[in-house]
Structure formats: C-alpha cells, structure tokens
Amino acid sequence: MTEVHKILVLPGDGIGPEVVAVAQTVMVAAAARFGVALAIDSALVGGCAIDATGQALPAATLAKAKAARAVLLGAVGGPRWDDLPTLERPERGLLGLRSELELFANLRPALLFEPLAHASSLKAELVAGLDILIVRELTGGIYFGEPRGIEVVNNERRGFNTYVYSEHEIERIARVAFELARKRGGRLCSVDKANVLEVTQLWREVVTAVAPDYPEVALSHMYVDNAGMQLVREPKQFDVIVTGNMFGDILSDVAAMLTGSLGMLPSASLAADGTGLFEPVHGSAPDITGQDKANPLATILSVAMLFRYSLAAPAAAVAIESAVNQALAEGLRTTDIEPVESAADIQRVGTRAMGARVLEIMEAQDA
C-alpha cells in the first residue's frame, strides 16, 4: 500500500495565503507525475490565528503539526500586531511550532540561478555559480535561553536574555552539518564569536571534537563579524557554513542579498526524524498584500526542500527546481528580482502567472 504523507499548510499573513495557493499546485502537481501521495489539510498560525482565536499558535493546529510529515507555511507578521507584548505576538506562534515539533535544523541556501546573476548587488563573477548551504541551529540559544524579560533595576528599565547552549544540542547540529558537508563540497565552516562568549567557546569545542568522525570534511572556524565581511567580499569561499541561532538568522539574511532577493530563498526546519516545516525565508510583505505582486519562488522552492527532505522524494525536487530556472531564463520576473534597466527579454509577472508559468514547464519536462 501506498504511504500517504500529511502536509499542513499554514498560509499565514500577508501575502503568505497569496505565495502558499500558487506552491501548493504546484506541490500536488509534482506529487502525482512522481507518485507521492499526500494528504493535505491547513490551520491558522500567527496573526490572523490571534485574530481567530486569540493565540498565535492554536492547539487545534499544533495538534495538526504534530500528526504531519511536513508543514509547508507562507508568513506570520504585520505591523497590525507590533504593538502587542512579545510573548503575544505572531511570531511566537512560528517559534512555538520550532519548539513543540522539535525542529533543531534550519537549512538555508543561497543558490544563485545564473539568470539572475545582475540582481546581487555584488558584481556578477564574485556571486556567479554561487551555492552556499546556512545550517542555523534553531531551537537553542539566545532565542529560547532563560531567564529573558525587563526589570526595574535602580529605577530604570533593564532588559535581559540568555545565551545558552548544552553540548547534546551543539553536537546534533554539528553532526547535520559535518553529513550535509560529505554530499556537498567537503567543506565545513563552523561560526562563532569564541574570543568574546564563553557559550561559543564550548560550541567551537563541541564542533572541533566532532570533526575526526568526518575526516572527508575540512573543518575551519570563523568569528561572526569576519563572517559577515567574507560573505560580501568573497561569498564563493563558503560551502557549508554552521552556525547558532542568532548569528544564523542574521548571515543568512547576508547571504540572501548576495543572490538577488529574499523572494528567492527557501528553508528548512527539520527534526531527528525528517519531520520539517518549510518557509520562505522573507517575510509577510504587507506593503504588496493582495497585489499579486509577491514572488512565489522561495515557497515553490520550499516545496522541492520538503520533497527531497522529508518526503525522500528528490526526482520532485529536481522536477521543481528545473523548473523555476528555465522560467527565469525565459525572462520571467516579478518586480523583486526585475532588473533596474528595463531589457526586450524580460517580462514582468505577478504572483499567479509566474506559479502558472513553473507548472506549466514541469508538467510539460520530458513529455
């Protein structure tokens, strides 16, 4: 009997709903030309969940997330909920699911497609071929370390977080990225700020310890700030990078510009299992909501991660990502990823016609 695989979809805000109806055909297209069986259902998450409902992560669609193989989610966000205190706005519904799903493994590349060479703002031979894999731990770290708040101290205001990372957990991420590192280049670059945070002396100990299991890989260290320099100056010496929370959430924006657009990025969260949720990596745009004016690429791209990772499905990814790369190099842009100077190949597209414009090509390969 054909397994069936539960897909959530969690459309989320802003122009999540627009860029997740555009990759879910997408989604269950491939799915029947390369035999995945899926069963889809969705839920709310983040501000319009607290619209609904009051909580940015409803135990309705927790308890959806927990029962799925795959959550593939489009955005949470808006100015409309900043003013909320920070455990209750909508991001902490995303953070939520990192945690309750137990998603330690953010994977975030930054592949440039050879048609959008002139979109970095790096000259084209420093980004051309570019294809760099972030792996960011994801449910540690400063983001979930207590205790964190704001006291009064002396009477003025203090505000307060942990930065705390436990050997298992710099261990288990290391070992992700020493296994991505194997099937790609061989190259290893773990990041830290070891001369200045003890938390990152030990993680460069941890990681150091775990490199004789890898001999194939060649491990090197590298302070976040000369991170940050190197990924602009000379991105191309990158193969996998590992890194900690914070400072991957913040490399791996740096290292989205070097391909052109946040549009263009997919990620992964994995758990131990394979478990993952897959995202754009930009945010809910709400300035173009409902404009159809949104790339799509980065969650049709995510899509293809959820095939190749947790569904062991890479034909569908490869079918996906040839897909998008032949309809950018038939000039197809939406106005993230358009070039400055206007040009007779390229043609402006929104957010339906560019999604229409992939499955049209990946139904058609090799018919």
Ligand code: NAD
Second form
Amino acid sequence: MTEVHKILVLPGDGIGPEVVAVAQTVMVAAAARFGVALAIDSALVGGCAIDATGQALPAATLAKAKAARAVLLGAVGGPRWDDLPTLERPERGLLGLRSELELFANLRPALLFEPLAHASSLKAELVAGLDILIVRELTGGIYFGEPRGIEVVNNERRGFNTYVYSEHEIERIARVAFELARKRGGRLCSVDKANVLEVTQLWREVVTAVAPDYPEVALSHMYVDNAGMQLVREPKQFDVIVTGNMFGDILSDVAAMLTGSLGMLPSASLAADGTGLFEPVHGSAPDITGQDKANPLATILSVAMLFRYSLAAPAAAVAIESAVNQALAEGLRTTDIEPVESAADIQRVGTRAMGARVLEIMEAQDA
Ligand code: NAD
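Next block: the form predicted in complex with this ligand, after the form predicted alone:
Up next: the whole complex, starting with the chain shown before.
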C-alpha cells in the first residue's frame, strides 16, 4: 500500500497565506504526477494564532506539526503585533516549532537561476550556474549557550554569551552535511575559527574524524573570515558548506544575496529522522500584503525541498525547479525580480499568475 505522508500547512501572517496558497497547488500537482500520496491539513501559527487563541503556537498546531512528516510555513509577524513583549510575539511560534520538532539542521541553498544572473550584486559570470548549499547548525552554539546575560562588574555593565558545542551536536550536523555532499558535487567545506576559538577546534576535529565514513566526499576547512571573503570573490568554488549557528546565520545571508532577491530563497530545517519545516527565507512583507505582488517562488522552491528532503521524491523536486526556471526564462517577473532596465521580453505578473504559469509548465512536462 502506498504510504500517505501527513503534511501540515501553516500559512501564517501577511503575504504568508498568499504565497502558501499558490505553493500548495504546486505541491498537490507534483504529488499527483509523481505518485506521492499526501494528507494535507492546516493550522494557525504566529500573529493570526495570537488573535484567535492568545498563543503564537497553539497546542493544537504543535500536536499536528509533531504528527506530520513535513510542515510548509508561509511567514509570521507584522506591525499589528509589534508592541507585544518578546516572549509573546508571533516569532515565538516559529522558534517554538524549531525547538519542539528538534530541527537542528538548517539547509539554505543559494541557487542562481540563469535568467536572473544579471540581478545579482556580483558580475553575472561570477554567479552564472551558482549552486551552493549552506548547512547551518540551528539549535546550539552561541545563540543558546549558557551562561549568558548582562551583569554589573566594577560599576560597569558587562555582557556575555557562551559559545559551546558538544561532540554529538557537531557529529550529527557533520553527517547531514556529508550525506548531502555525497548526493551533490562531492565537496564539503567546514567553516570555523579554529585559529582562535577552542570550541571550533573541537568542531574541526570532530568533522575530520567523521570524514573517513564518507570517502567519496572531499573535505576542506576554512576560517570564517576567509569564507566570507571567498563567497563574494569566487562563490562557485563551494559545493556544500557546513558551519555552526552564528557563522551559518551570517554566511547564508551573504550567499543569499549572490542570487538576487529575497523572494527567490527557500529553506529547510530538518530533524534527525528527516521530518522537516520548509519555509521561504523572507518575512510577512506587510508593505505588499493583500496586493497580489508577493513573489511565490521562494515558497514554491521550499515545496521542492520538501519533496527532496522529507519525502525522498527528488524527481518531483526537479520538476518543480525546472518549471520555475522555465517561467523565469519566459520572462515572467514579480516586481522584486524585475530588471532595472525595462526589457521587451519581460512580463510583469502577480503572485497568482506566476503560480499559475509554474503549474501550467509542470502539467505540460507530462506530455
Ligand atoms: P520581509 O522579508 O517581510 O520584507 C523585506 C522586504 O522584502 C519588504 O520590502 C518586502 O516587501 C520584500 N519582500 C519580502 N518577501 C517578498 C516576496 N516574497 N516577494 C516580493 N517582495 C518580498 O522582512 P521585514 O520587513 O523585515 O519583516 C516584516 C515582518 O516579517 C516582521 O514582523 C518580521 O518580524 C517578520 N519576519 C518573519 C520571518 C519568518 O516568518 N520567517 C522572517 C523575517 C521577518
């Protein structure tokens, strides 16, 4: 009997519901075409959940998320909830999901679609064909280390955080990265600051100790300052990058900008058993909410990641990505990816029209 995969859809706030509605139609079509059986449910998270229940992550939503193989999320937050105390804000819904589902591996691809090569802040030839995957440890490191705080010492305030990783935390993220590198270009670069920080000396030792289990992957190491420089100097030298929480936070945003717009960037956060949360990198974009202006491609590409990483259906992922590429090649552009100079072959479209074209292209792939 075909396995039925439970998928939880969390549209969230702002443009979230608009981009998720479009991406969901693509998910349903791809599932049907590739014989993947889905049982799709939806729930509230973020500001809309606060309005309805008083909590950013209601117990009912968490229970559904825990039962699901994968969660597709739009975005949370907006000015309406900006005055709430930090612990009650919509973003707590997202942080709560990450920790409750133990999503320790954050995957951020920086993939440049050929038709958008000129939208990058780097020269087109430096980024044409760019395909990097940054694997960031998401639940440890300096963002969570204890002790932390601000205290008064000798009549002045002193702030402090703790950068800490245990061997098992390093080993499990290293294994995720090696596995991914094995299925991609076979190269893994581990980024640390082992010349200064003991915690990253341990990082380097543990990653190196895991390497013999993956003989087909070429492992290299790079200091984080150099990695930042190399990402803007010669980004195509990288295949998979693995690094800790803080370095990954910074480097994934640098890599993202190489590819142009926030509206194009998907992400995945995975647990040890392959369950995952898939979401666009962008936020709820209150400035364009409800205007059919949001680029749905980041969310559609998050659906491709969902098929690839949680449902082991890479063919469906490839079909979605190639349909996105074709829609761009045909000249379809939402406002965020419009070229600065007007070009005759560019067709300005809204959220729904972009989604409809991606769907049409996918259906035509069948023929
Ligand atoms: P944002 O990503 O929402 O928007 C930044 C700019 O990019 C805006 O001008 C917006 O119009 C544009 N933009 C974003 N996504 C787009 C898309 N798909 N298509 C076209 N243009 C797009 O970031 P912000 O303005 O700093 O934050 C707005 C709200 O979103 C805040 O409440 C913030 O806390 C929240 N936020 C949520 C997430 C999340 O849910 N993961 C991430 C970041 C920010």
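Residue numbers count along the first chain shown, from 1. Nothing here was measured: the structure is a model prediction, and the numbers come from that model. Rigid core: the largest C-alpha set superposing within 1.5 Å between the two forms.
Colleague: For residue 200, is the C-alpha shift between the two forms 2 Å or more after core superposition?
Modeller: The answer is yes, as the C-alpha of residue 200 shifts between the two forms by 2 Å or more after core alignment.
Colleague: Establish whether a shift of 2 Å or more occurs at the C-alpha of residue 291 between the two forms, with the two forms superposed on the rigid core.
Modeller: No, residue 291 moves less than 2 Å.
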